[in-house]
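Only one chain comes next, encoded as structure tokens, the form predicted on its own.
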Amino acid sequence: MFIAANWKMNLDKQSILEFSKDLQNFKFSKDVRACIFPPMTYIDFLNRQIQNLPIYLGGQNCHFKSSGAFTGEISPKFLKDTGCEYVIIGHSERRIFNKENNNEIKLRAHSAINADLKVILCVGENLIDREKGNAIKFIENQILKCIPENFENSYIAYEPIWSIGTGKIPSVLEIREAHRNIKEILYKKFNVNTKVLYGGSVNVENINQILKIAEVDGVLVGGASLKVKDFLAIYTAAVKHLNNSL
């Protein structure tokens, strides 16, 4: 089980310093990964109050090449030289604000696993595919046009744009169809057994409808990381969800 904290552009360096010391006395269970991603620029500040935590660190994105002139990018290589493990590619945000298409996806994977990270893929599609029954179709094209080569070891986000933020979320029903569709797909397309995380205004009243569906492996959560009580409780929710599942 995996939950990814994604902070995007949220919390500063007191924030981050008060939420870190709240996390010094929580007992974290061997089962379930959290993982951090923090603005770029916190990375290593965030490293150093956690270090002593069972607490992974995560990119928000990384650039396709490892170095060069790109001004205001980010190297995958710089991630992993900061302490981080994984990275998050395609998210719906990054895909819409800055225009990133689908080949330009698959080639910043490709360089974040090449630099030995973890890449979390986002998929998902918008209200109008949503409602013409496209879904699963769309879902698919973004899959086979975004995964690299060697993707084993990292992991699918469906995050459905029409949810993010929005504190609606698909019915059970629609979240087991995405996940078992986007493990399938990949299994099929690319002979690889996948994890897909549930993201998408997931918070604490949700998560444990969230987490009953048999087919999700986790969560991305956007807004409800932001605070170390919301954060802690999700963790929680999912350690007790594995235990009762024994």
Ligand code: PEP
Given for the second form:
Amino acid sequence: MFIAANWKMNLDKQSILEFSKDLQNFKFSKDVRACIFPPMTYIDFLNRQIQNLPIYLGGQNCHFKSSGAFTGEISPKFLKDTGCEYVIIGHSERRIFNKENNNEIKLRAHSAINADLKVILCVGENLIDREKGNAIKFIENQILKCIPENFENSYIAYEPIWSIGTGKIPSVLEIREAHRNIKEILYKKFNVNTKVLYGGSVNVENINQILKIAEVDGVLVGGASLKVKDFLAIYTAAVKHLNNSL
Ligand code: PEP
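Form predicted on its own done, so how does the form predicted in complex with the ligand look?
Below is the whole assembly, all chains and molecules, this chain first.
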């Protein structure tokens, strides 16, 4: 089970210090992996605050080249060097605001995996495609275009765009259908069993309902991961869920 916290462009040094202090006495479980994706400039700072804790670190994006004249970009090698184990690629905010297309996302994922990072590759439909009944077709197309042939030890995050930051989540049936399809496509095309995270307005109130869906291997949490109390409550719900299903 995997709990991924995408902080996006939030939390400054002081807030990270306070967040980290509150993590110190928490009992983490070996069965639930937690990973925080802080703003790039604070990866090293956060790393130093949580060195003694079993929390992984990740980057929110990386470039497809490992070095060169790419002002403002970040190399996957540098993420690895700074202590990251994971990287999010293809988040819908990057696709929309930075015009990253499927081909570029594929290159970024390929180069991240080559740098020994585990990728969390985001896919998900917009509201129009969901309402027209095209969601599964849309996701399938994204996957076929975005997944590099070296896609190993990595995850897909199913994040419907209409659910991110809106408080709306798909029904249990819709999440199950999307996750099943994603797993099937990846198995058929690349012969890999891939873990799929759900992302989009996950919070303390809906986490139990989401974790009950057998096809959900974890969650990617944005807004609710910014408050340490909520982040730990979501983590605790995952531990309880695992213990109950043993
Ligand atoms: C995200 O942007 O990855 C995300 C899941 O955000 P939120 O939880 O705030 O909807």
